[in-house]
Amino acid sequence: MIRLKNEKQIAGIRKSCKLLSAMYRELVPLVKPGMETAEIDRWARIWIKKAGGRPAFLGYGPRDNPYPAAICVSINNEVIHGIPGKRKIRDGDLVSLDSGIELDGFVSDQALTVEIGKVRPDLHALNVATRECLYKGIAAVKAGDRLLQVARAVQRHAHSRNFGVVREWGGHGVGFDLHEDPQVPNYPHGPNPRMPNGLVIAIEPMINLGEGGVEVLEDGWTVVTSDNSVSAHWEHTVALYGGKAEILTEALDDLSGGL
């Protein structure tokens, strides 16, 4: 069941999408060349309980394995849901970063992927294709008009580049949790509601240098290439009211490297 939003509500989400974007003003930067990722997770986790927030991602999942960490940190042929730990960054990696708070009961989710120093010119241009594939999803929520538009505009881009789309995994509704429904995927399948107003939803393309094909490791989180290809993730949280879409996270682009 999709749970609509009213407007003051959506100013809640909105509240808690801009402080999840100064979070990532902030973190960005800091990513570095020889930095573990277990230190962003450290940080994050700081950050958010100093702002009067809750990591959204820290606890949730099944009982017996809950995702470990207040944000995401997937490298190069990792999709999503990195659990960060003692790995290192390197020079020339694709570093996804993916997050969430809770801030009065309202819920945010965001992702970018950070280029860090110099990377090679086809990772680059994966990641400038992503981002573009998650604008041009936004640029189809319209209000009275089929979910699967956004899975079609996605998908279409990504074709274009020669880019493989991840299909077991998409966005999904949000605000009230940090799941819920409507399921937005990046290939057109599955149902495909009218958008209401009232309707917001996490758009978060996830595409491959190569197939499409992930897999899920031991650790019951960790989704990866299954050709071992690099992949980028970019995600917002938008709101579709008064008939027009909003983007309610901020833009990030700047942040990424070379975009």
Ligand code: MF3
The other form holds:
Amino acid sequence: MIRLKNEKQIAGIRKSCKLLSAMYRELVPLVKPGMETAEIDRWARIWIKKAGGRPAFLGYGPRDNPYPAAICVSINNEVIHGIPGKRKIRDGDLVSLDSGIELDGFVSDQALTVEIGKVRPDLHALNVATRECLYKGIAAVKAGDRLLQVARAVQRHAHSRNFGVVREWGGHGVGFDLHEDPQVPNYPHGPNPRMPNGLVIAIEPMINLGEGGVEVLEDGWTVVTSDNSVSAHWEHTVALYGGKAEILTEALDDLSGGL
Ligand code: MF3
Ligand code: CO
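For comparison with the form predicted on its own, please write out the form predicted in complex with the named molecule.
Then the entire complex follows, led off by the chain already shown.
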């Protein structure tokens, strides 16, 4: 069941989203070669707490294997849900950051992929195309139109660049909880409701340099590409109100590096 949001609730989600984007604005410039990914998580936890929020990812998921961090850090062939730890960031890496904040009961979700130092031109092209997929998807959010138009827009753009679309994971309703109905896939699949005013969704294309196939590592979280190709991930929280889409999170395009 899709839980629609009224104007006041959207204002609450917007506030949570702006806070999350403000965190990235401070965090991303600190991410440098030699940095342990666990350091990114420690920093994010402290920042979110100081700001009066709660890390929405921390403790999320199955009771016997909850997600153990405030932020996902997924490097190169890691697609999403990378768990921060001892691994160090290196020059030339594509580092995807994904986090969420609960503020006054309202949940935000945003991801971006950062180019560390000098990255290979094909990886830069992948990153740019993935971000373009996100904005193509958002442009398809219009009251009364079908949800899978978003999926078609994302898939069409990725395929036009000969990149692979990850099919096992996708976007979702968000705002009261981290994951709500509807599912927002990045290829046309499953339920295709009309999008009503009051809809709040996270759109999050995950695009691979190679094939779209993925696997989950032993840790039960880290999603990697099956062919070991590099992957990128961009996400915004978007509200549909007054007939059109508002991006509630702030654009972080200028933080991605390599521009
Ligand atoms: N943006 C990610 C998603 O929607 C965040 C979830 S990570 C989790 O799947 F750890 F919280 F599950
Ligand atoms: Co999400």
